[in-house]
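Next comes just one chain, in structure tokens: the form predicted on its own.
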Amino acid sequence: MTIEELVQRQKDAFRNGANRPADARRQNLTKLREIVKDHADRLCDAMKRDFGKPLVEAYASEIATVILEIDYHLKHFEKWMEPESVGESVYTFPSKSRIYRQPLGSVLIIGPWNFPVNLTFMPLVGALSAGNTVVLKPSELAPATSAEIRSLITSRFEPEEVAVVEGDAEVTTELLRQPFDKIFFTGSPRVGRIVMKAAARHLTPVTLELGGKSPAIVHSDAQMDVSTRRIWWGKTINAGQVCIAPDFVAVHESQREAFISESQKVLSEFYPDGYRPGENYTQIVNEEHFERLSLLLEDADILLGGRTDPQTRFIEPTLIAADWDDEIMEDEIFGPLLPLITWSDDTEIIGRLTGNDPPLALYLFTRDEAFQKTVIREIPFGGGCINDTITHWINPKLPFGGVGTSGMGAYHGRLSFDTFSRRQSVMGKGLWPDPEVRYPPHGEGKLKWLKRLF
């Protein structure tokens, strides 16, 4: 069928009550729970044929994070469906409130390359739990994952419940025609704009997950031993293929030297045999994306690291001196190259991140509580963490979203369901008393009892 006619499907089936019931939502919840972990072993090695990701990344990343999703929706979800009663006003008494939630309808979720099982089937999760009916496109620039994942949902729902549509640029642009009721993408701020452009058109609410330079903030006091394993860590997952990777790396211009000397220990620490694309350490996605990536190096001031192997699409991590106005500062990296910029005051890295766009992710490492406080407060980000990376991403009791040009909008957990959700408010009233002072006609009377009240 053409993509207009399973839309339309969709909606008819919707209509239907398709997903709707809580029996349904938890019967496709636990489907889609069976096909991550069943079938396991199968996504991971189509990751591995696409990227080269290694397997216990893959698991850790993209299978268990799932898991974790779906049992925290199936432990909750009948819970969040359930009325919320809210109080009254003077105006409404006496009467009964309650805010329902009702789904959307019928929803588009695009998914990205770089974490082609987590970022397609995580905001799924979201959606089925709030009882919608799904069109899911994975990127083509993961095909092999894309494959797995259209002949595994193919093999558990109806196409009217969930249905998985494959193809380029051109496919995108057709479902981006197509009257949703929600749509959901994960990408770039270039392609984010497109999204919402077309969805203005039927005025489609929308959900941008994006990106942006995620700083990660050194400062005067951290501990840099823990604070450079945990930001290589960070940066070294998915070879830096991670909206929420540290772009760039902001420390305090005394402890410079010790962060280059941490790397250099770091690095040969995670990587003691040297680097294995494809089964200790992950490729770059593409041929266009190495190549971008190896522009970058070409006239970098290089501190650690900088080889690359075009054959593998390796690229080493690779610690980068770097000013502010630096190319390799200009926009998100998405690769394993770390600028490292230096900062003597703490108005100065204040005042250099206020006046750029709102990253993703903020990192900070420090002990100095008034620190954190001046971070969180004048900066803004997305979400973040306090001598750590990446690990907000994976409580369910966080938000993760963006804001600015770094996204719209937020998921996991309980916000998951409220994001395919819509609040719906009813106020129920008996038949008596039924005063009179509320119909015409008004007269000064009236009047002066309002005034009285309020």
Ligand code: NAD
The other form holds:
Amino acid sequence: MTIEELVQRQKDAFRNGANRPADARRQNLTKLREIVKDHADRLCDAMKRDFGKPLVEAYASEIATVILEIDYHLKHFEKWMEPESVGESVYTFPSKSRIYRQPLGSVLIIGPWNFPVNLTFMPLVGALSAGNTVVLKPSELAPATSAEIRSLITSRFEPEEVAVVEGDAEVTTELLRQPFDKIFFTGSPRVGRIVMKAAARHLTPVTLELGGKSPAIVHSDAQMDVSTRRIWWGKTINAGQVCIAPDFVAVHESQREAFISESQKVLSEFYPDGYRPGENYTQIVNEEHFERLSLLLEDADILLGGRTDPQTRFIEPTLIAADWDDEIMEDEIFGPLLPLITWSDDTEIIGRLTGNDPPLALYLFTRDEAFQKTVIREIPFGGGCINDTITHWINPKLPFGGVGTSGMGAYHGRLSFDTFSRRQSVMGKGLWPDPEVRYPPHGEGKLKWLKRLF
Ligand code: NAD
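Would you mind generating the form predicted together with the ligand now that we have the form predicted on its own?
Okay, now the whole complex, with that chain kicking things off.
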């Protein structure tokens, strides 16, 4: 079957009701839950083969999070399907106004390599609970996981319901030519632009989950032991190859030395027996990215770490003294290098970060509630945490998405259901009363009456 035929078959199936009734949605979510739960070992093993993702990390971030999301949808989706009654307008009284949430049709989900299960299955949960047919395109940079996803989905779903198309940019380009009813893309801002341009041809709506340079700001009053531990936790998961990893840390100058000494302590506590790539620490995904990160290390002022091994594509968590103008501060790092910037004045750090592209995440370490409020109000960012990193991503009640160059739209929980639904507004009217005032002929008297009212 060609890609064109596949999409046409999905659209026909959708028109014939595939995946739309509540029963079908429940069955699909249950099937997906079984795939993830019963074959967790296969999926985790594939990620280990692809880029040495440690098993506990893989289970926590790729399996448990998806099960949590499925259970949340199973519990709520029937309520979300119900028409929502909204209030009346004096202009249309008497009437009943309702919003119906309808599935969009056949949707395309394109995933990145770094959380290859989570970032294809999390949007899939929303697409299925909202009643769509789906084409999944996992990343070719995690080939073993992509093959497992295809094999598991194909074993439980008909291609008209959920299909998996594997491949690289060329295959994705062919997919992007099709008239999908929605494209959900997770990946780099560079490819996000390509996706949005292709979507424009059919006026297909897009959700773009992209990346950026997410700061961790450490204030002078931060509790340094816990703050440093949580920053390095967020930076060492997946060896920093996480869209919401703290990209750099901006520490108040009074806490610079404390941050360096706590960092040394924290990293030796996290890895008491050293780093074993593929066992307790993730590898860099491929040689190209290993080279890119190694180049950033070449002229860096290294404060801690810095060891690398091309054989195992290992890069040690590395703290680097940096300045705003350094090369490492230009693009998203997407690896275990943590530039350390210092600042001295609240308005200085807020001004700096307000001028940058809005990041996907922002992390603020302070007990000062006034400063917390100012940062939340002044700096645009997708989402984030106070005194933590990453964890805002896990709560299905918090919409997850970026702003500006870090993304467009959001998902997780109820927001996923809405992202894969269209809102249909319907006003129900009785046949009585039927006041003549709305119908022509319209004279001066009506105009006066209108002007008096509005
Ligand atoms: P990527 O943009 O290179 O690839 C993502 C997907 O796009 C893959 O499936 C790939 O096959 C496809 N693709 C690549 N080139 C293409 C092209 N020219 N035309 C059409 N499709 C193409 O991203 P990646 O390297 O897999 O992931 C890293 C990036 O993704 C980082 O920028 C990171 O911040 C971002 N990311 C964002 C989130 C989020 O939730 N916002 C999550 C993970 C990663």
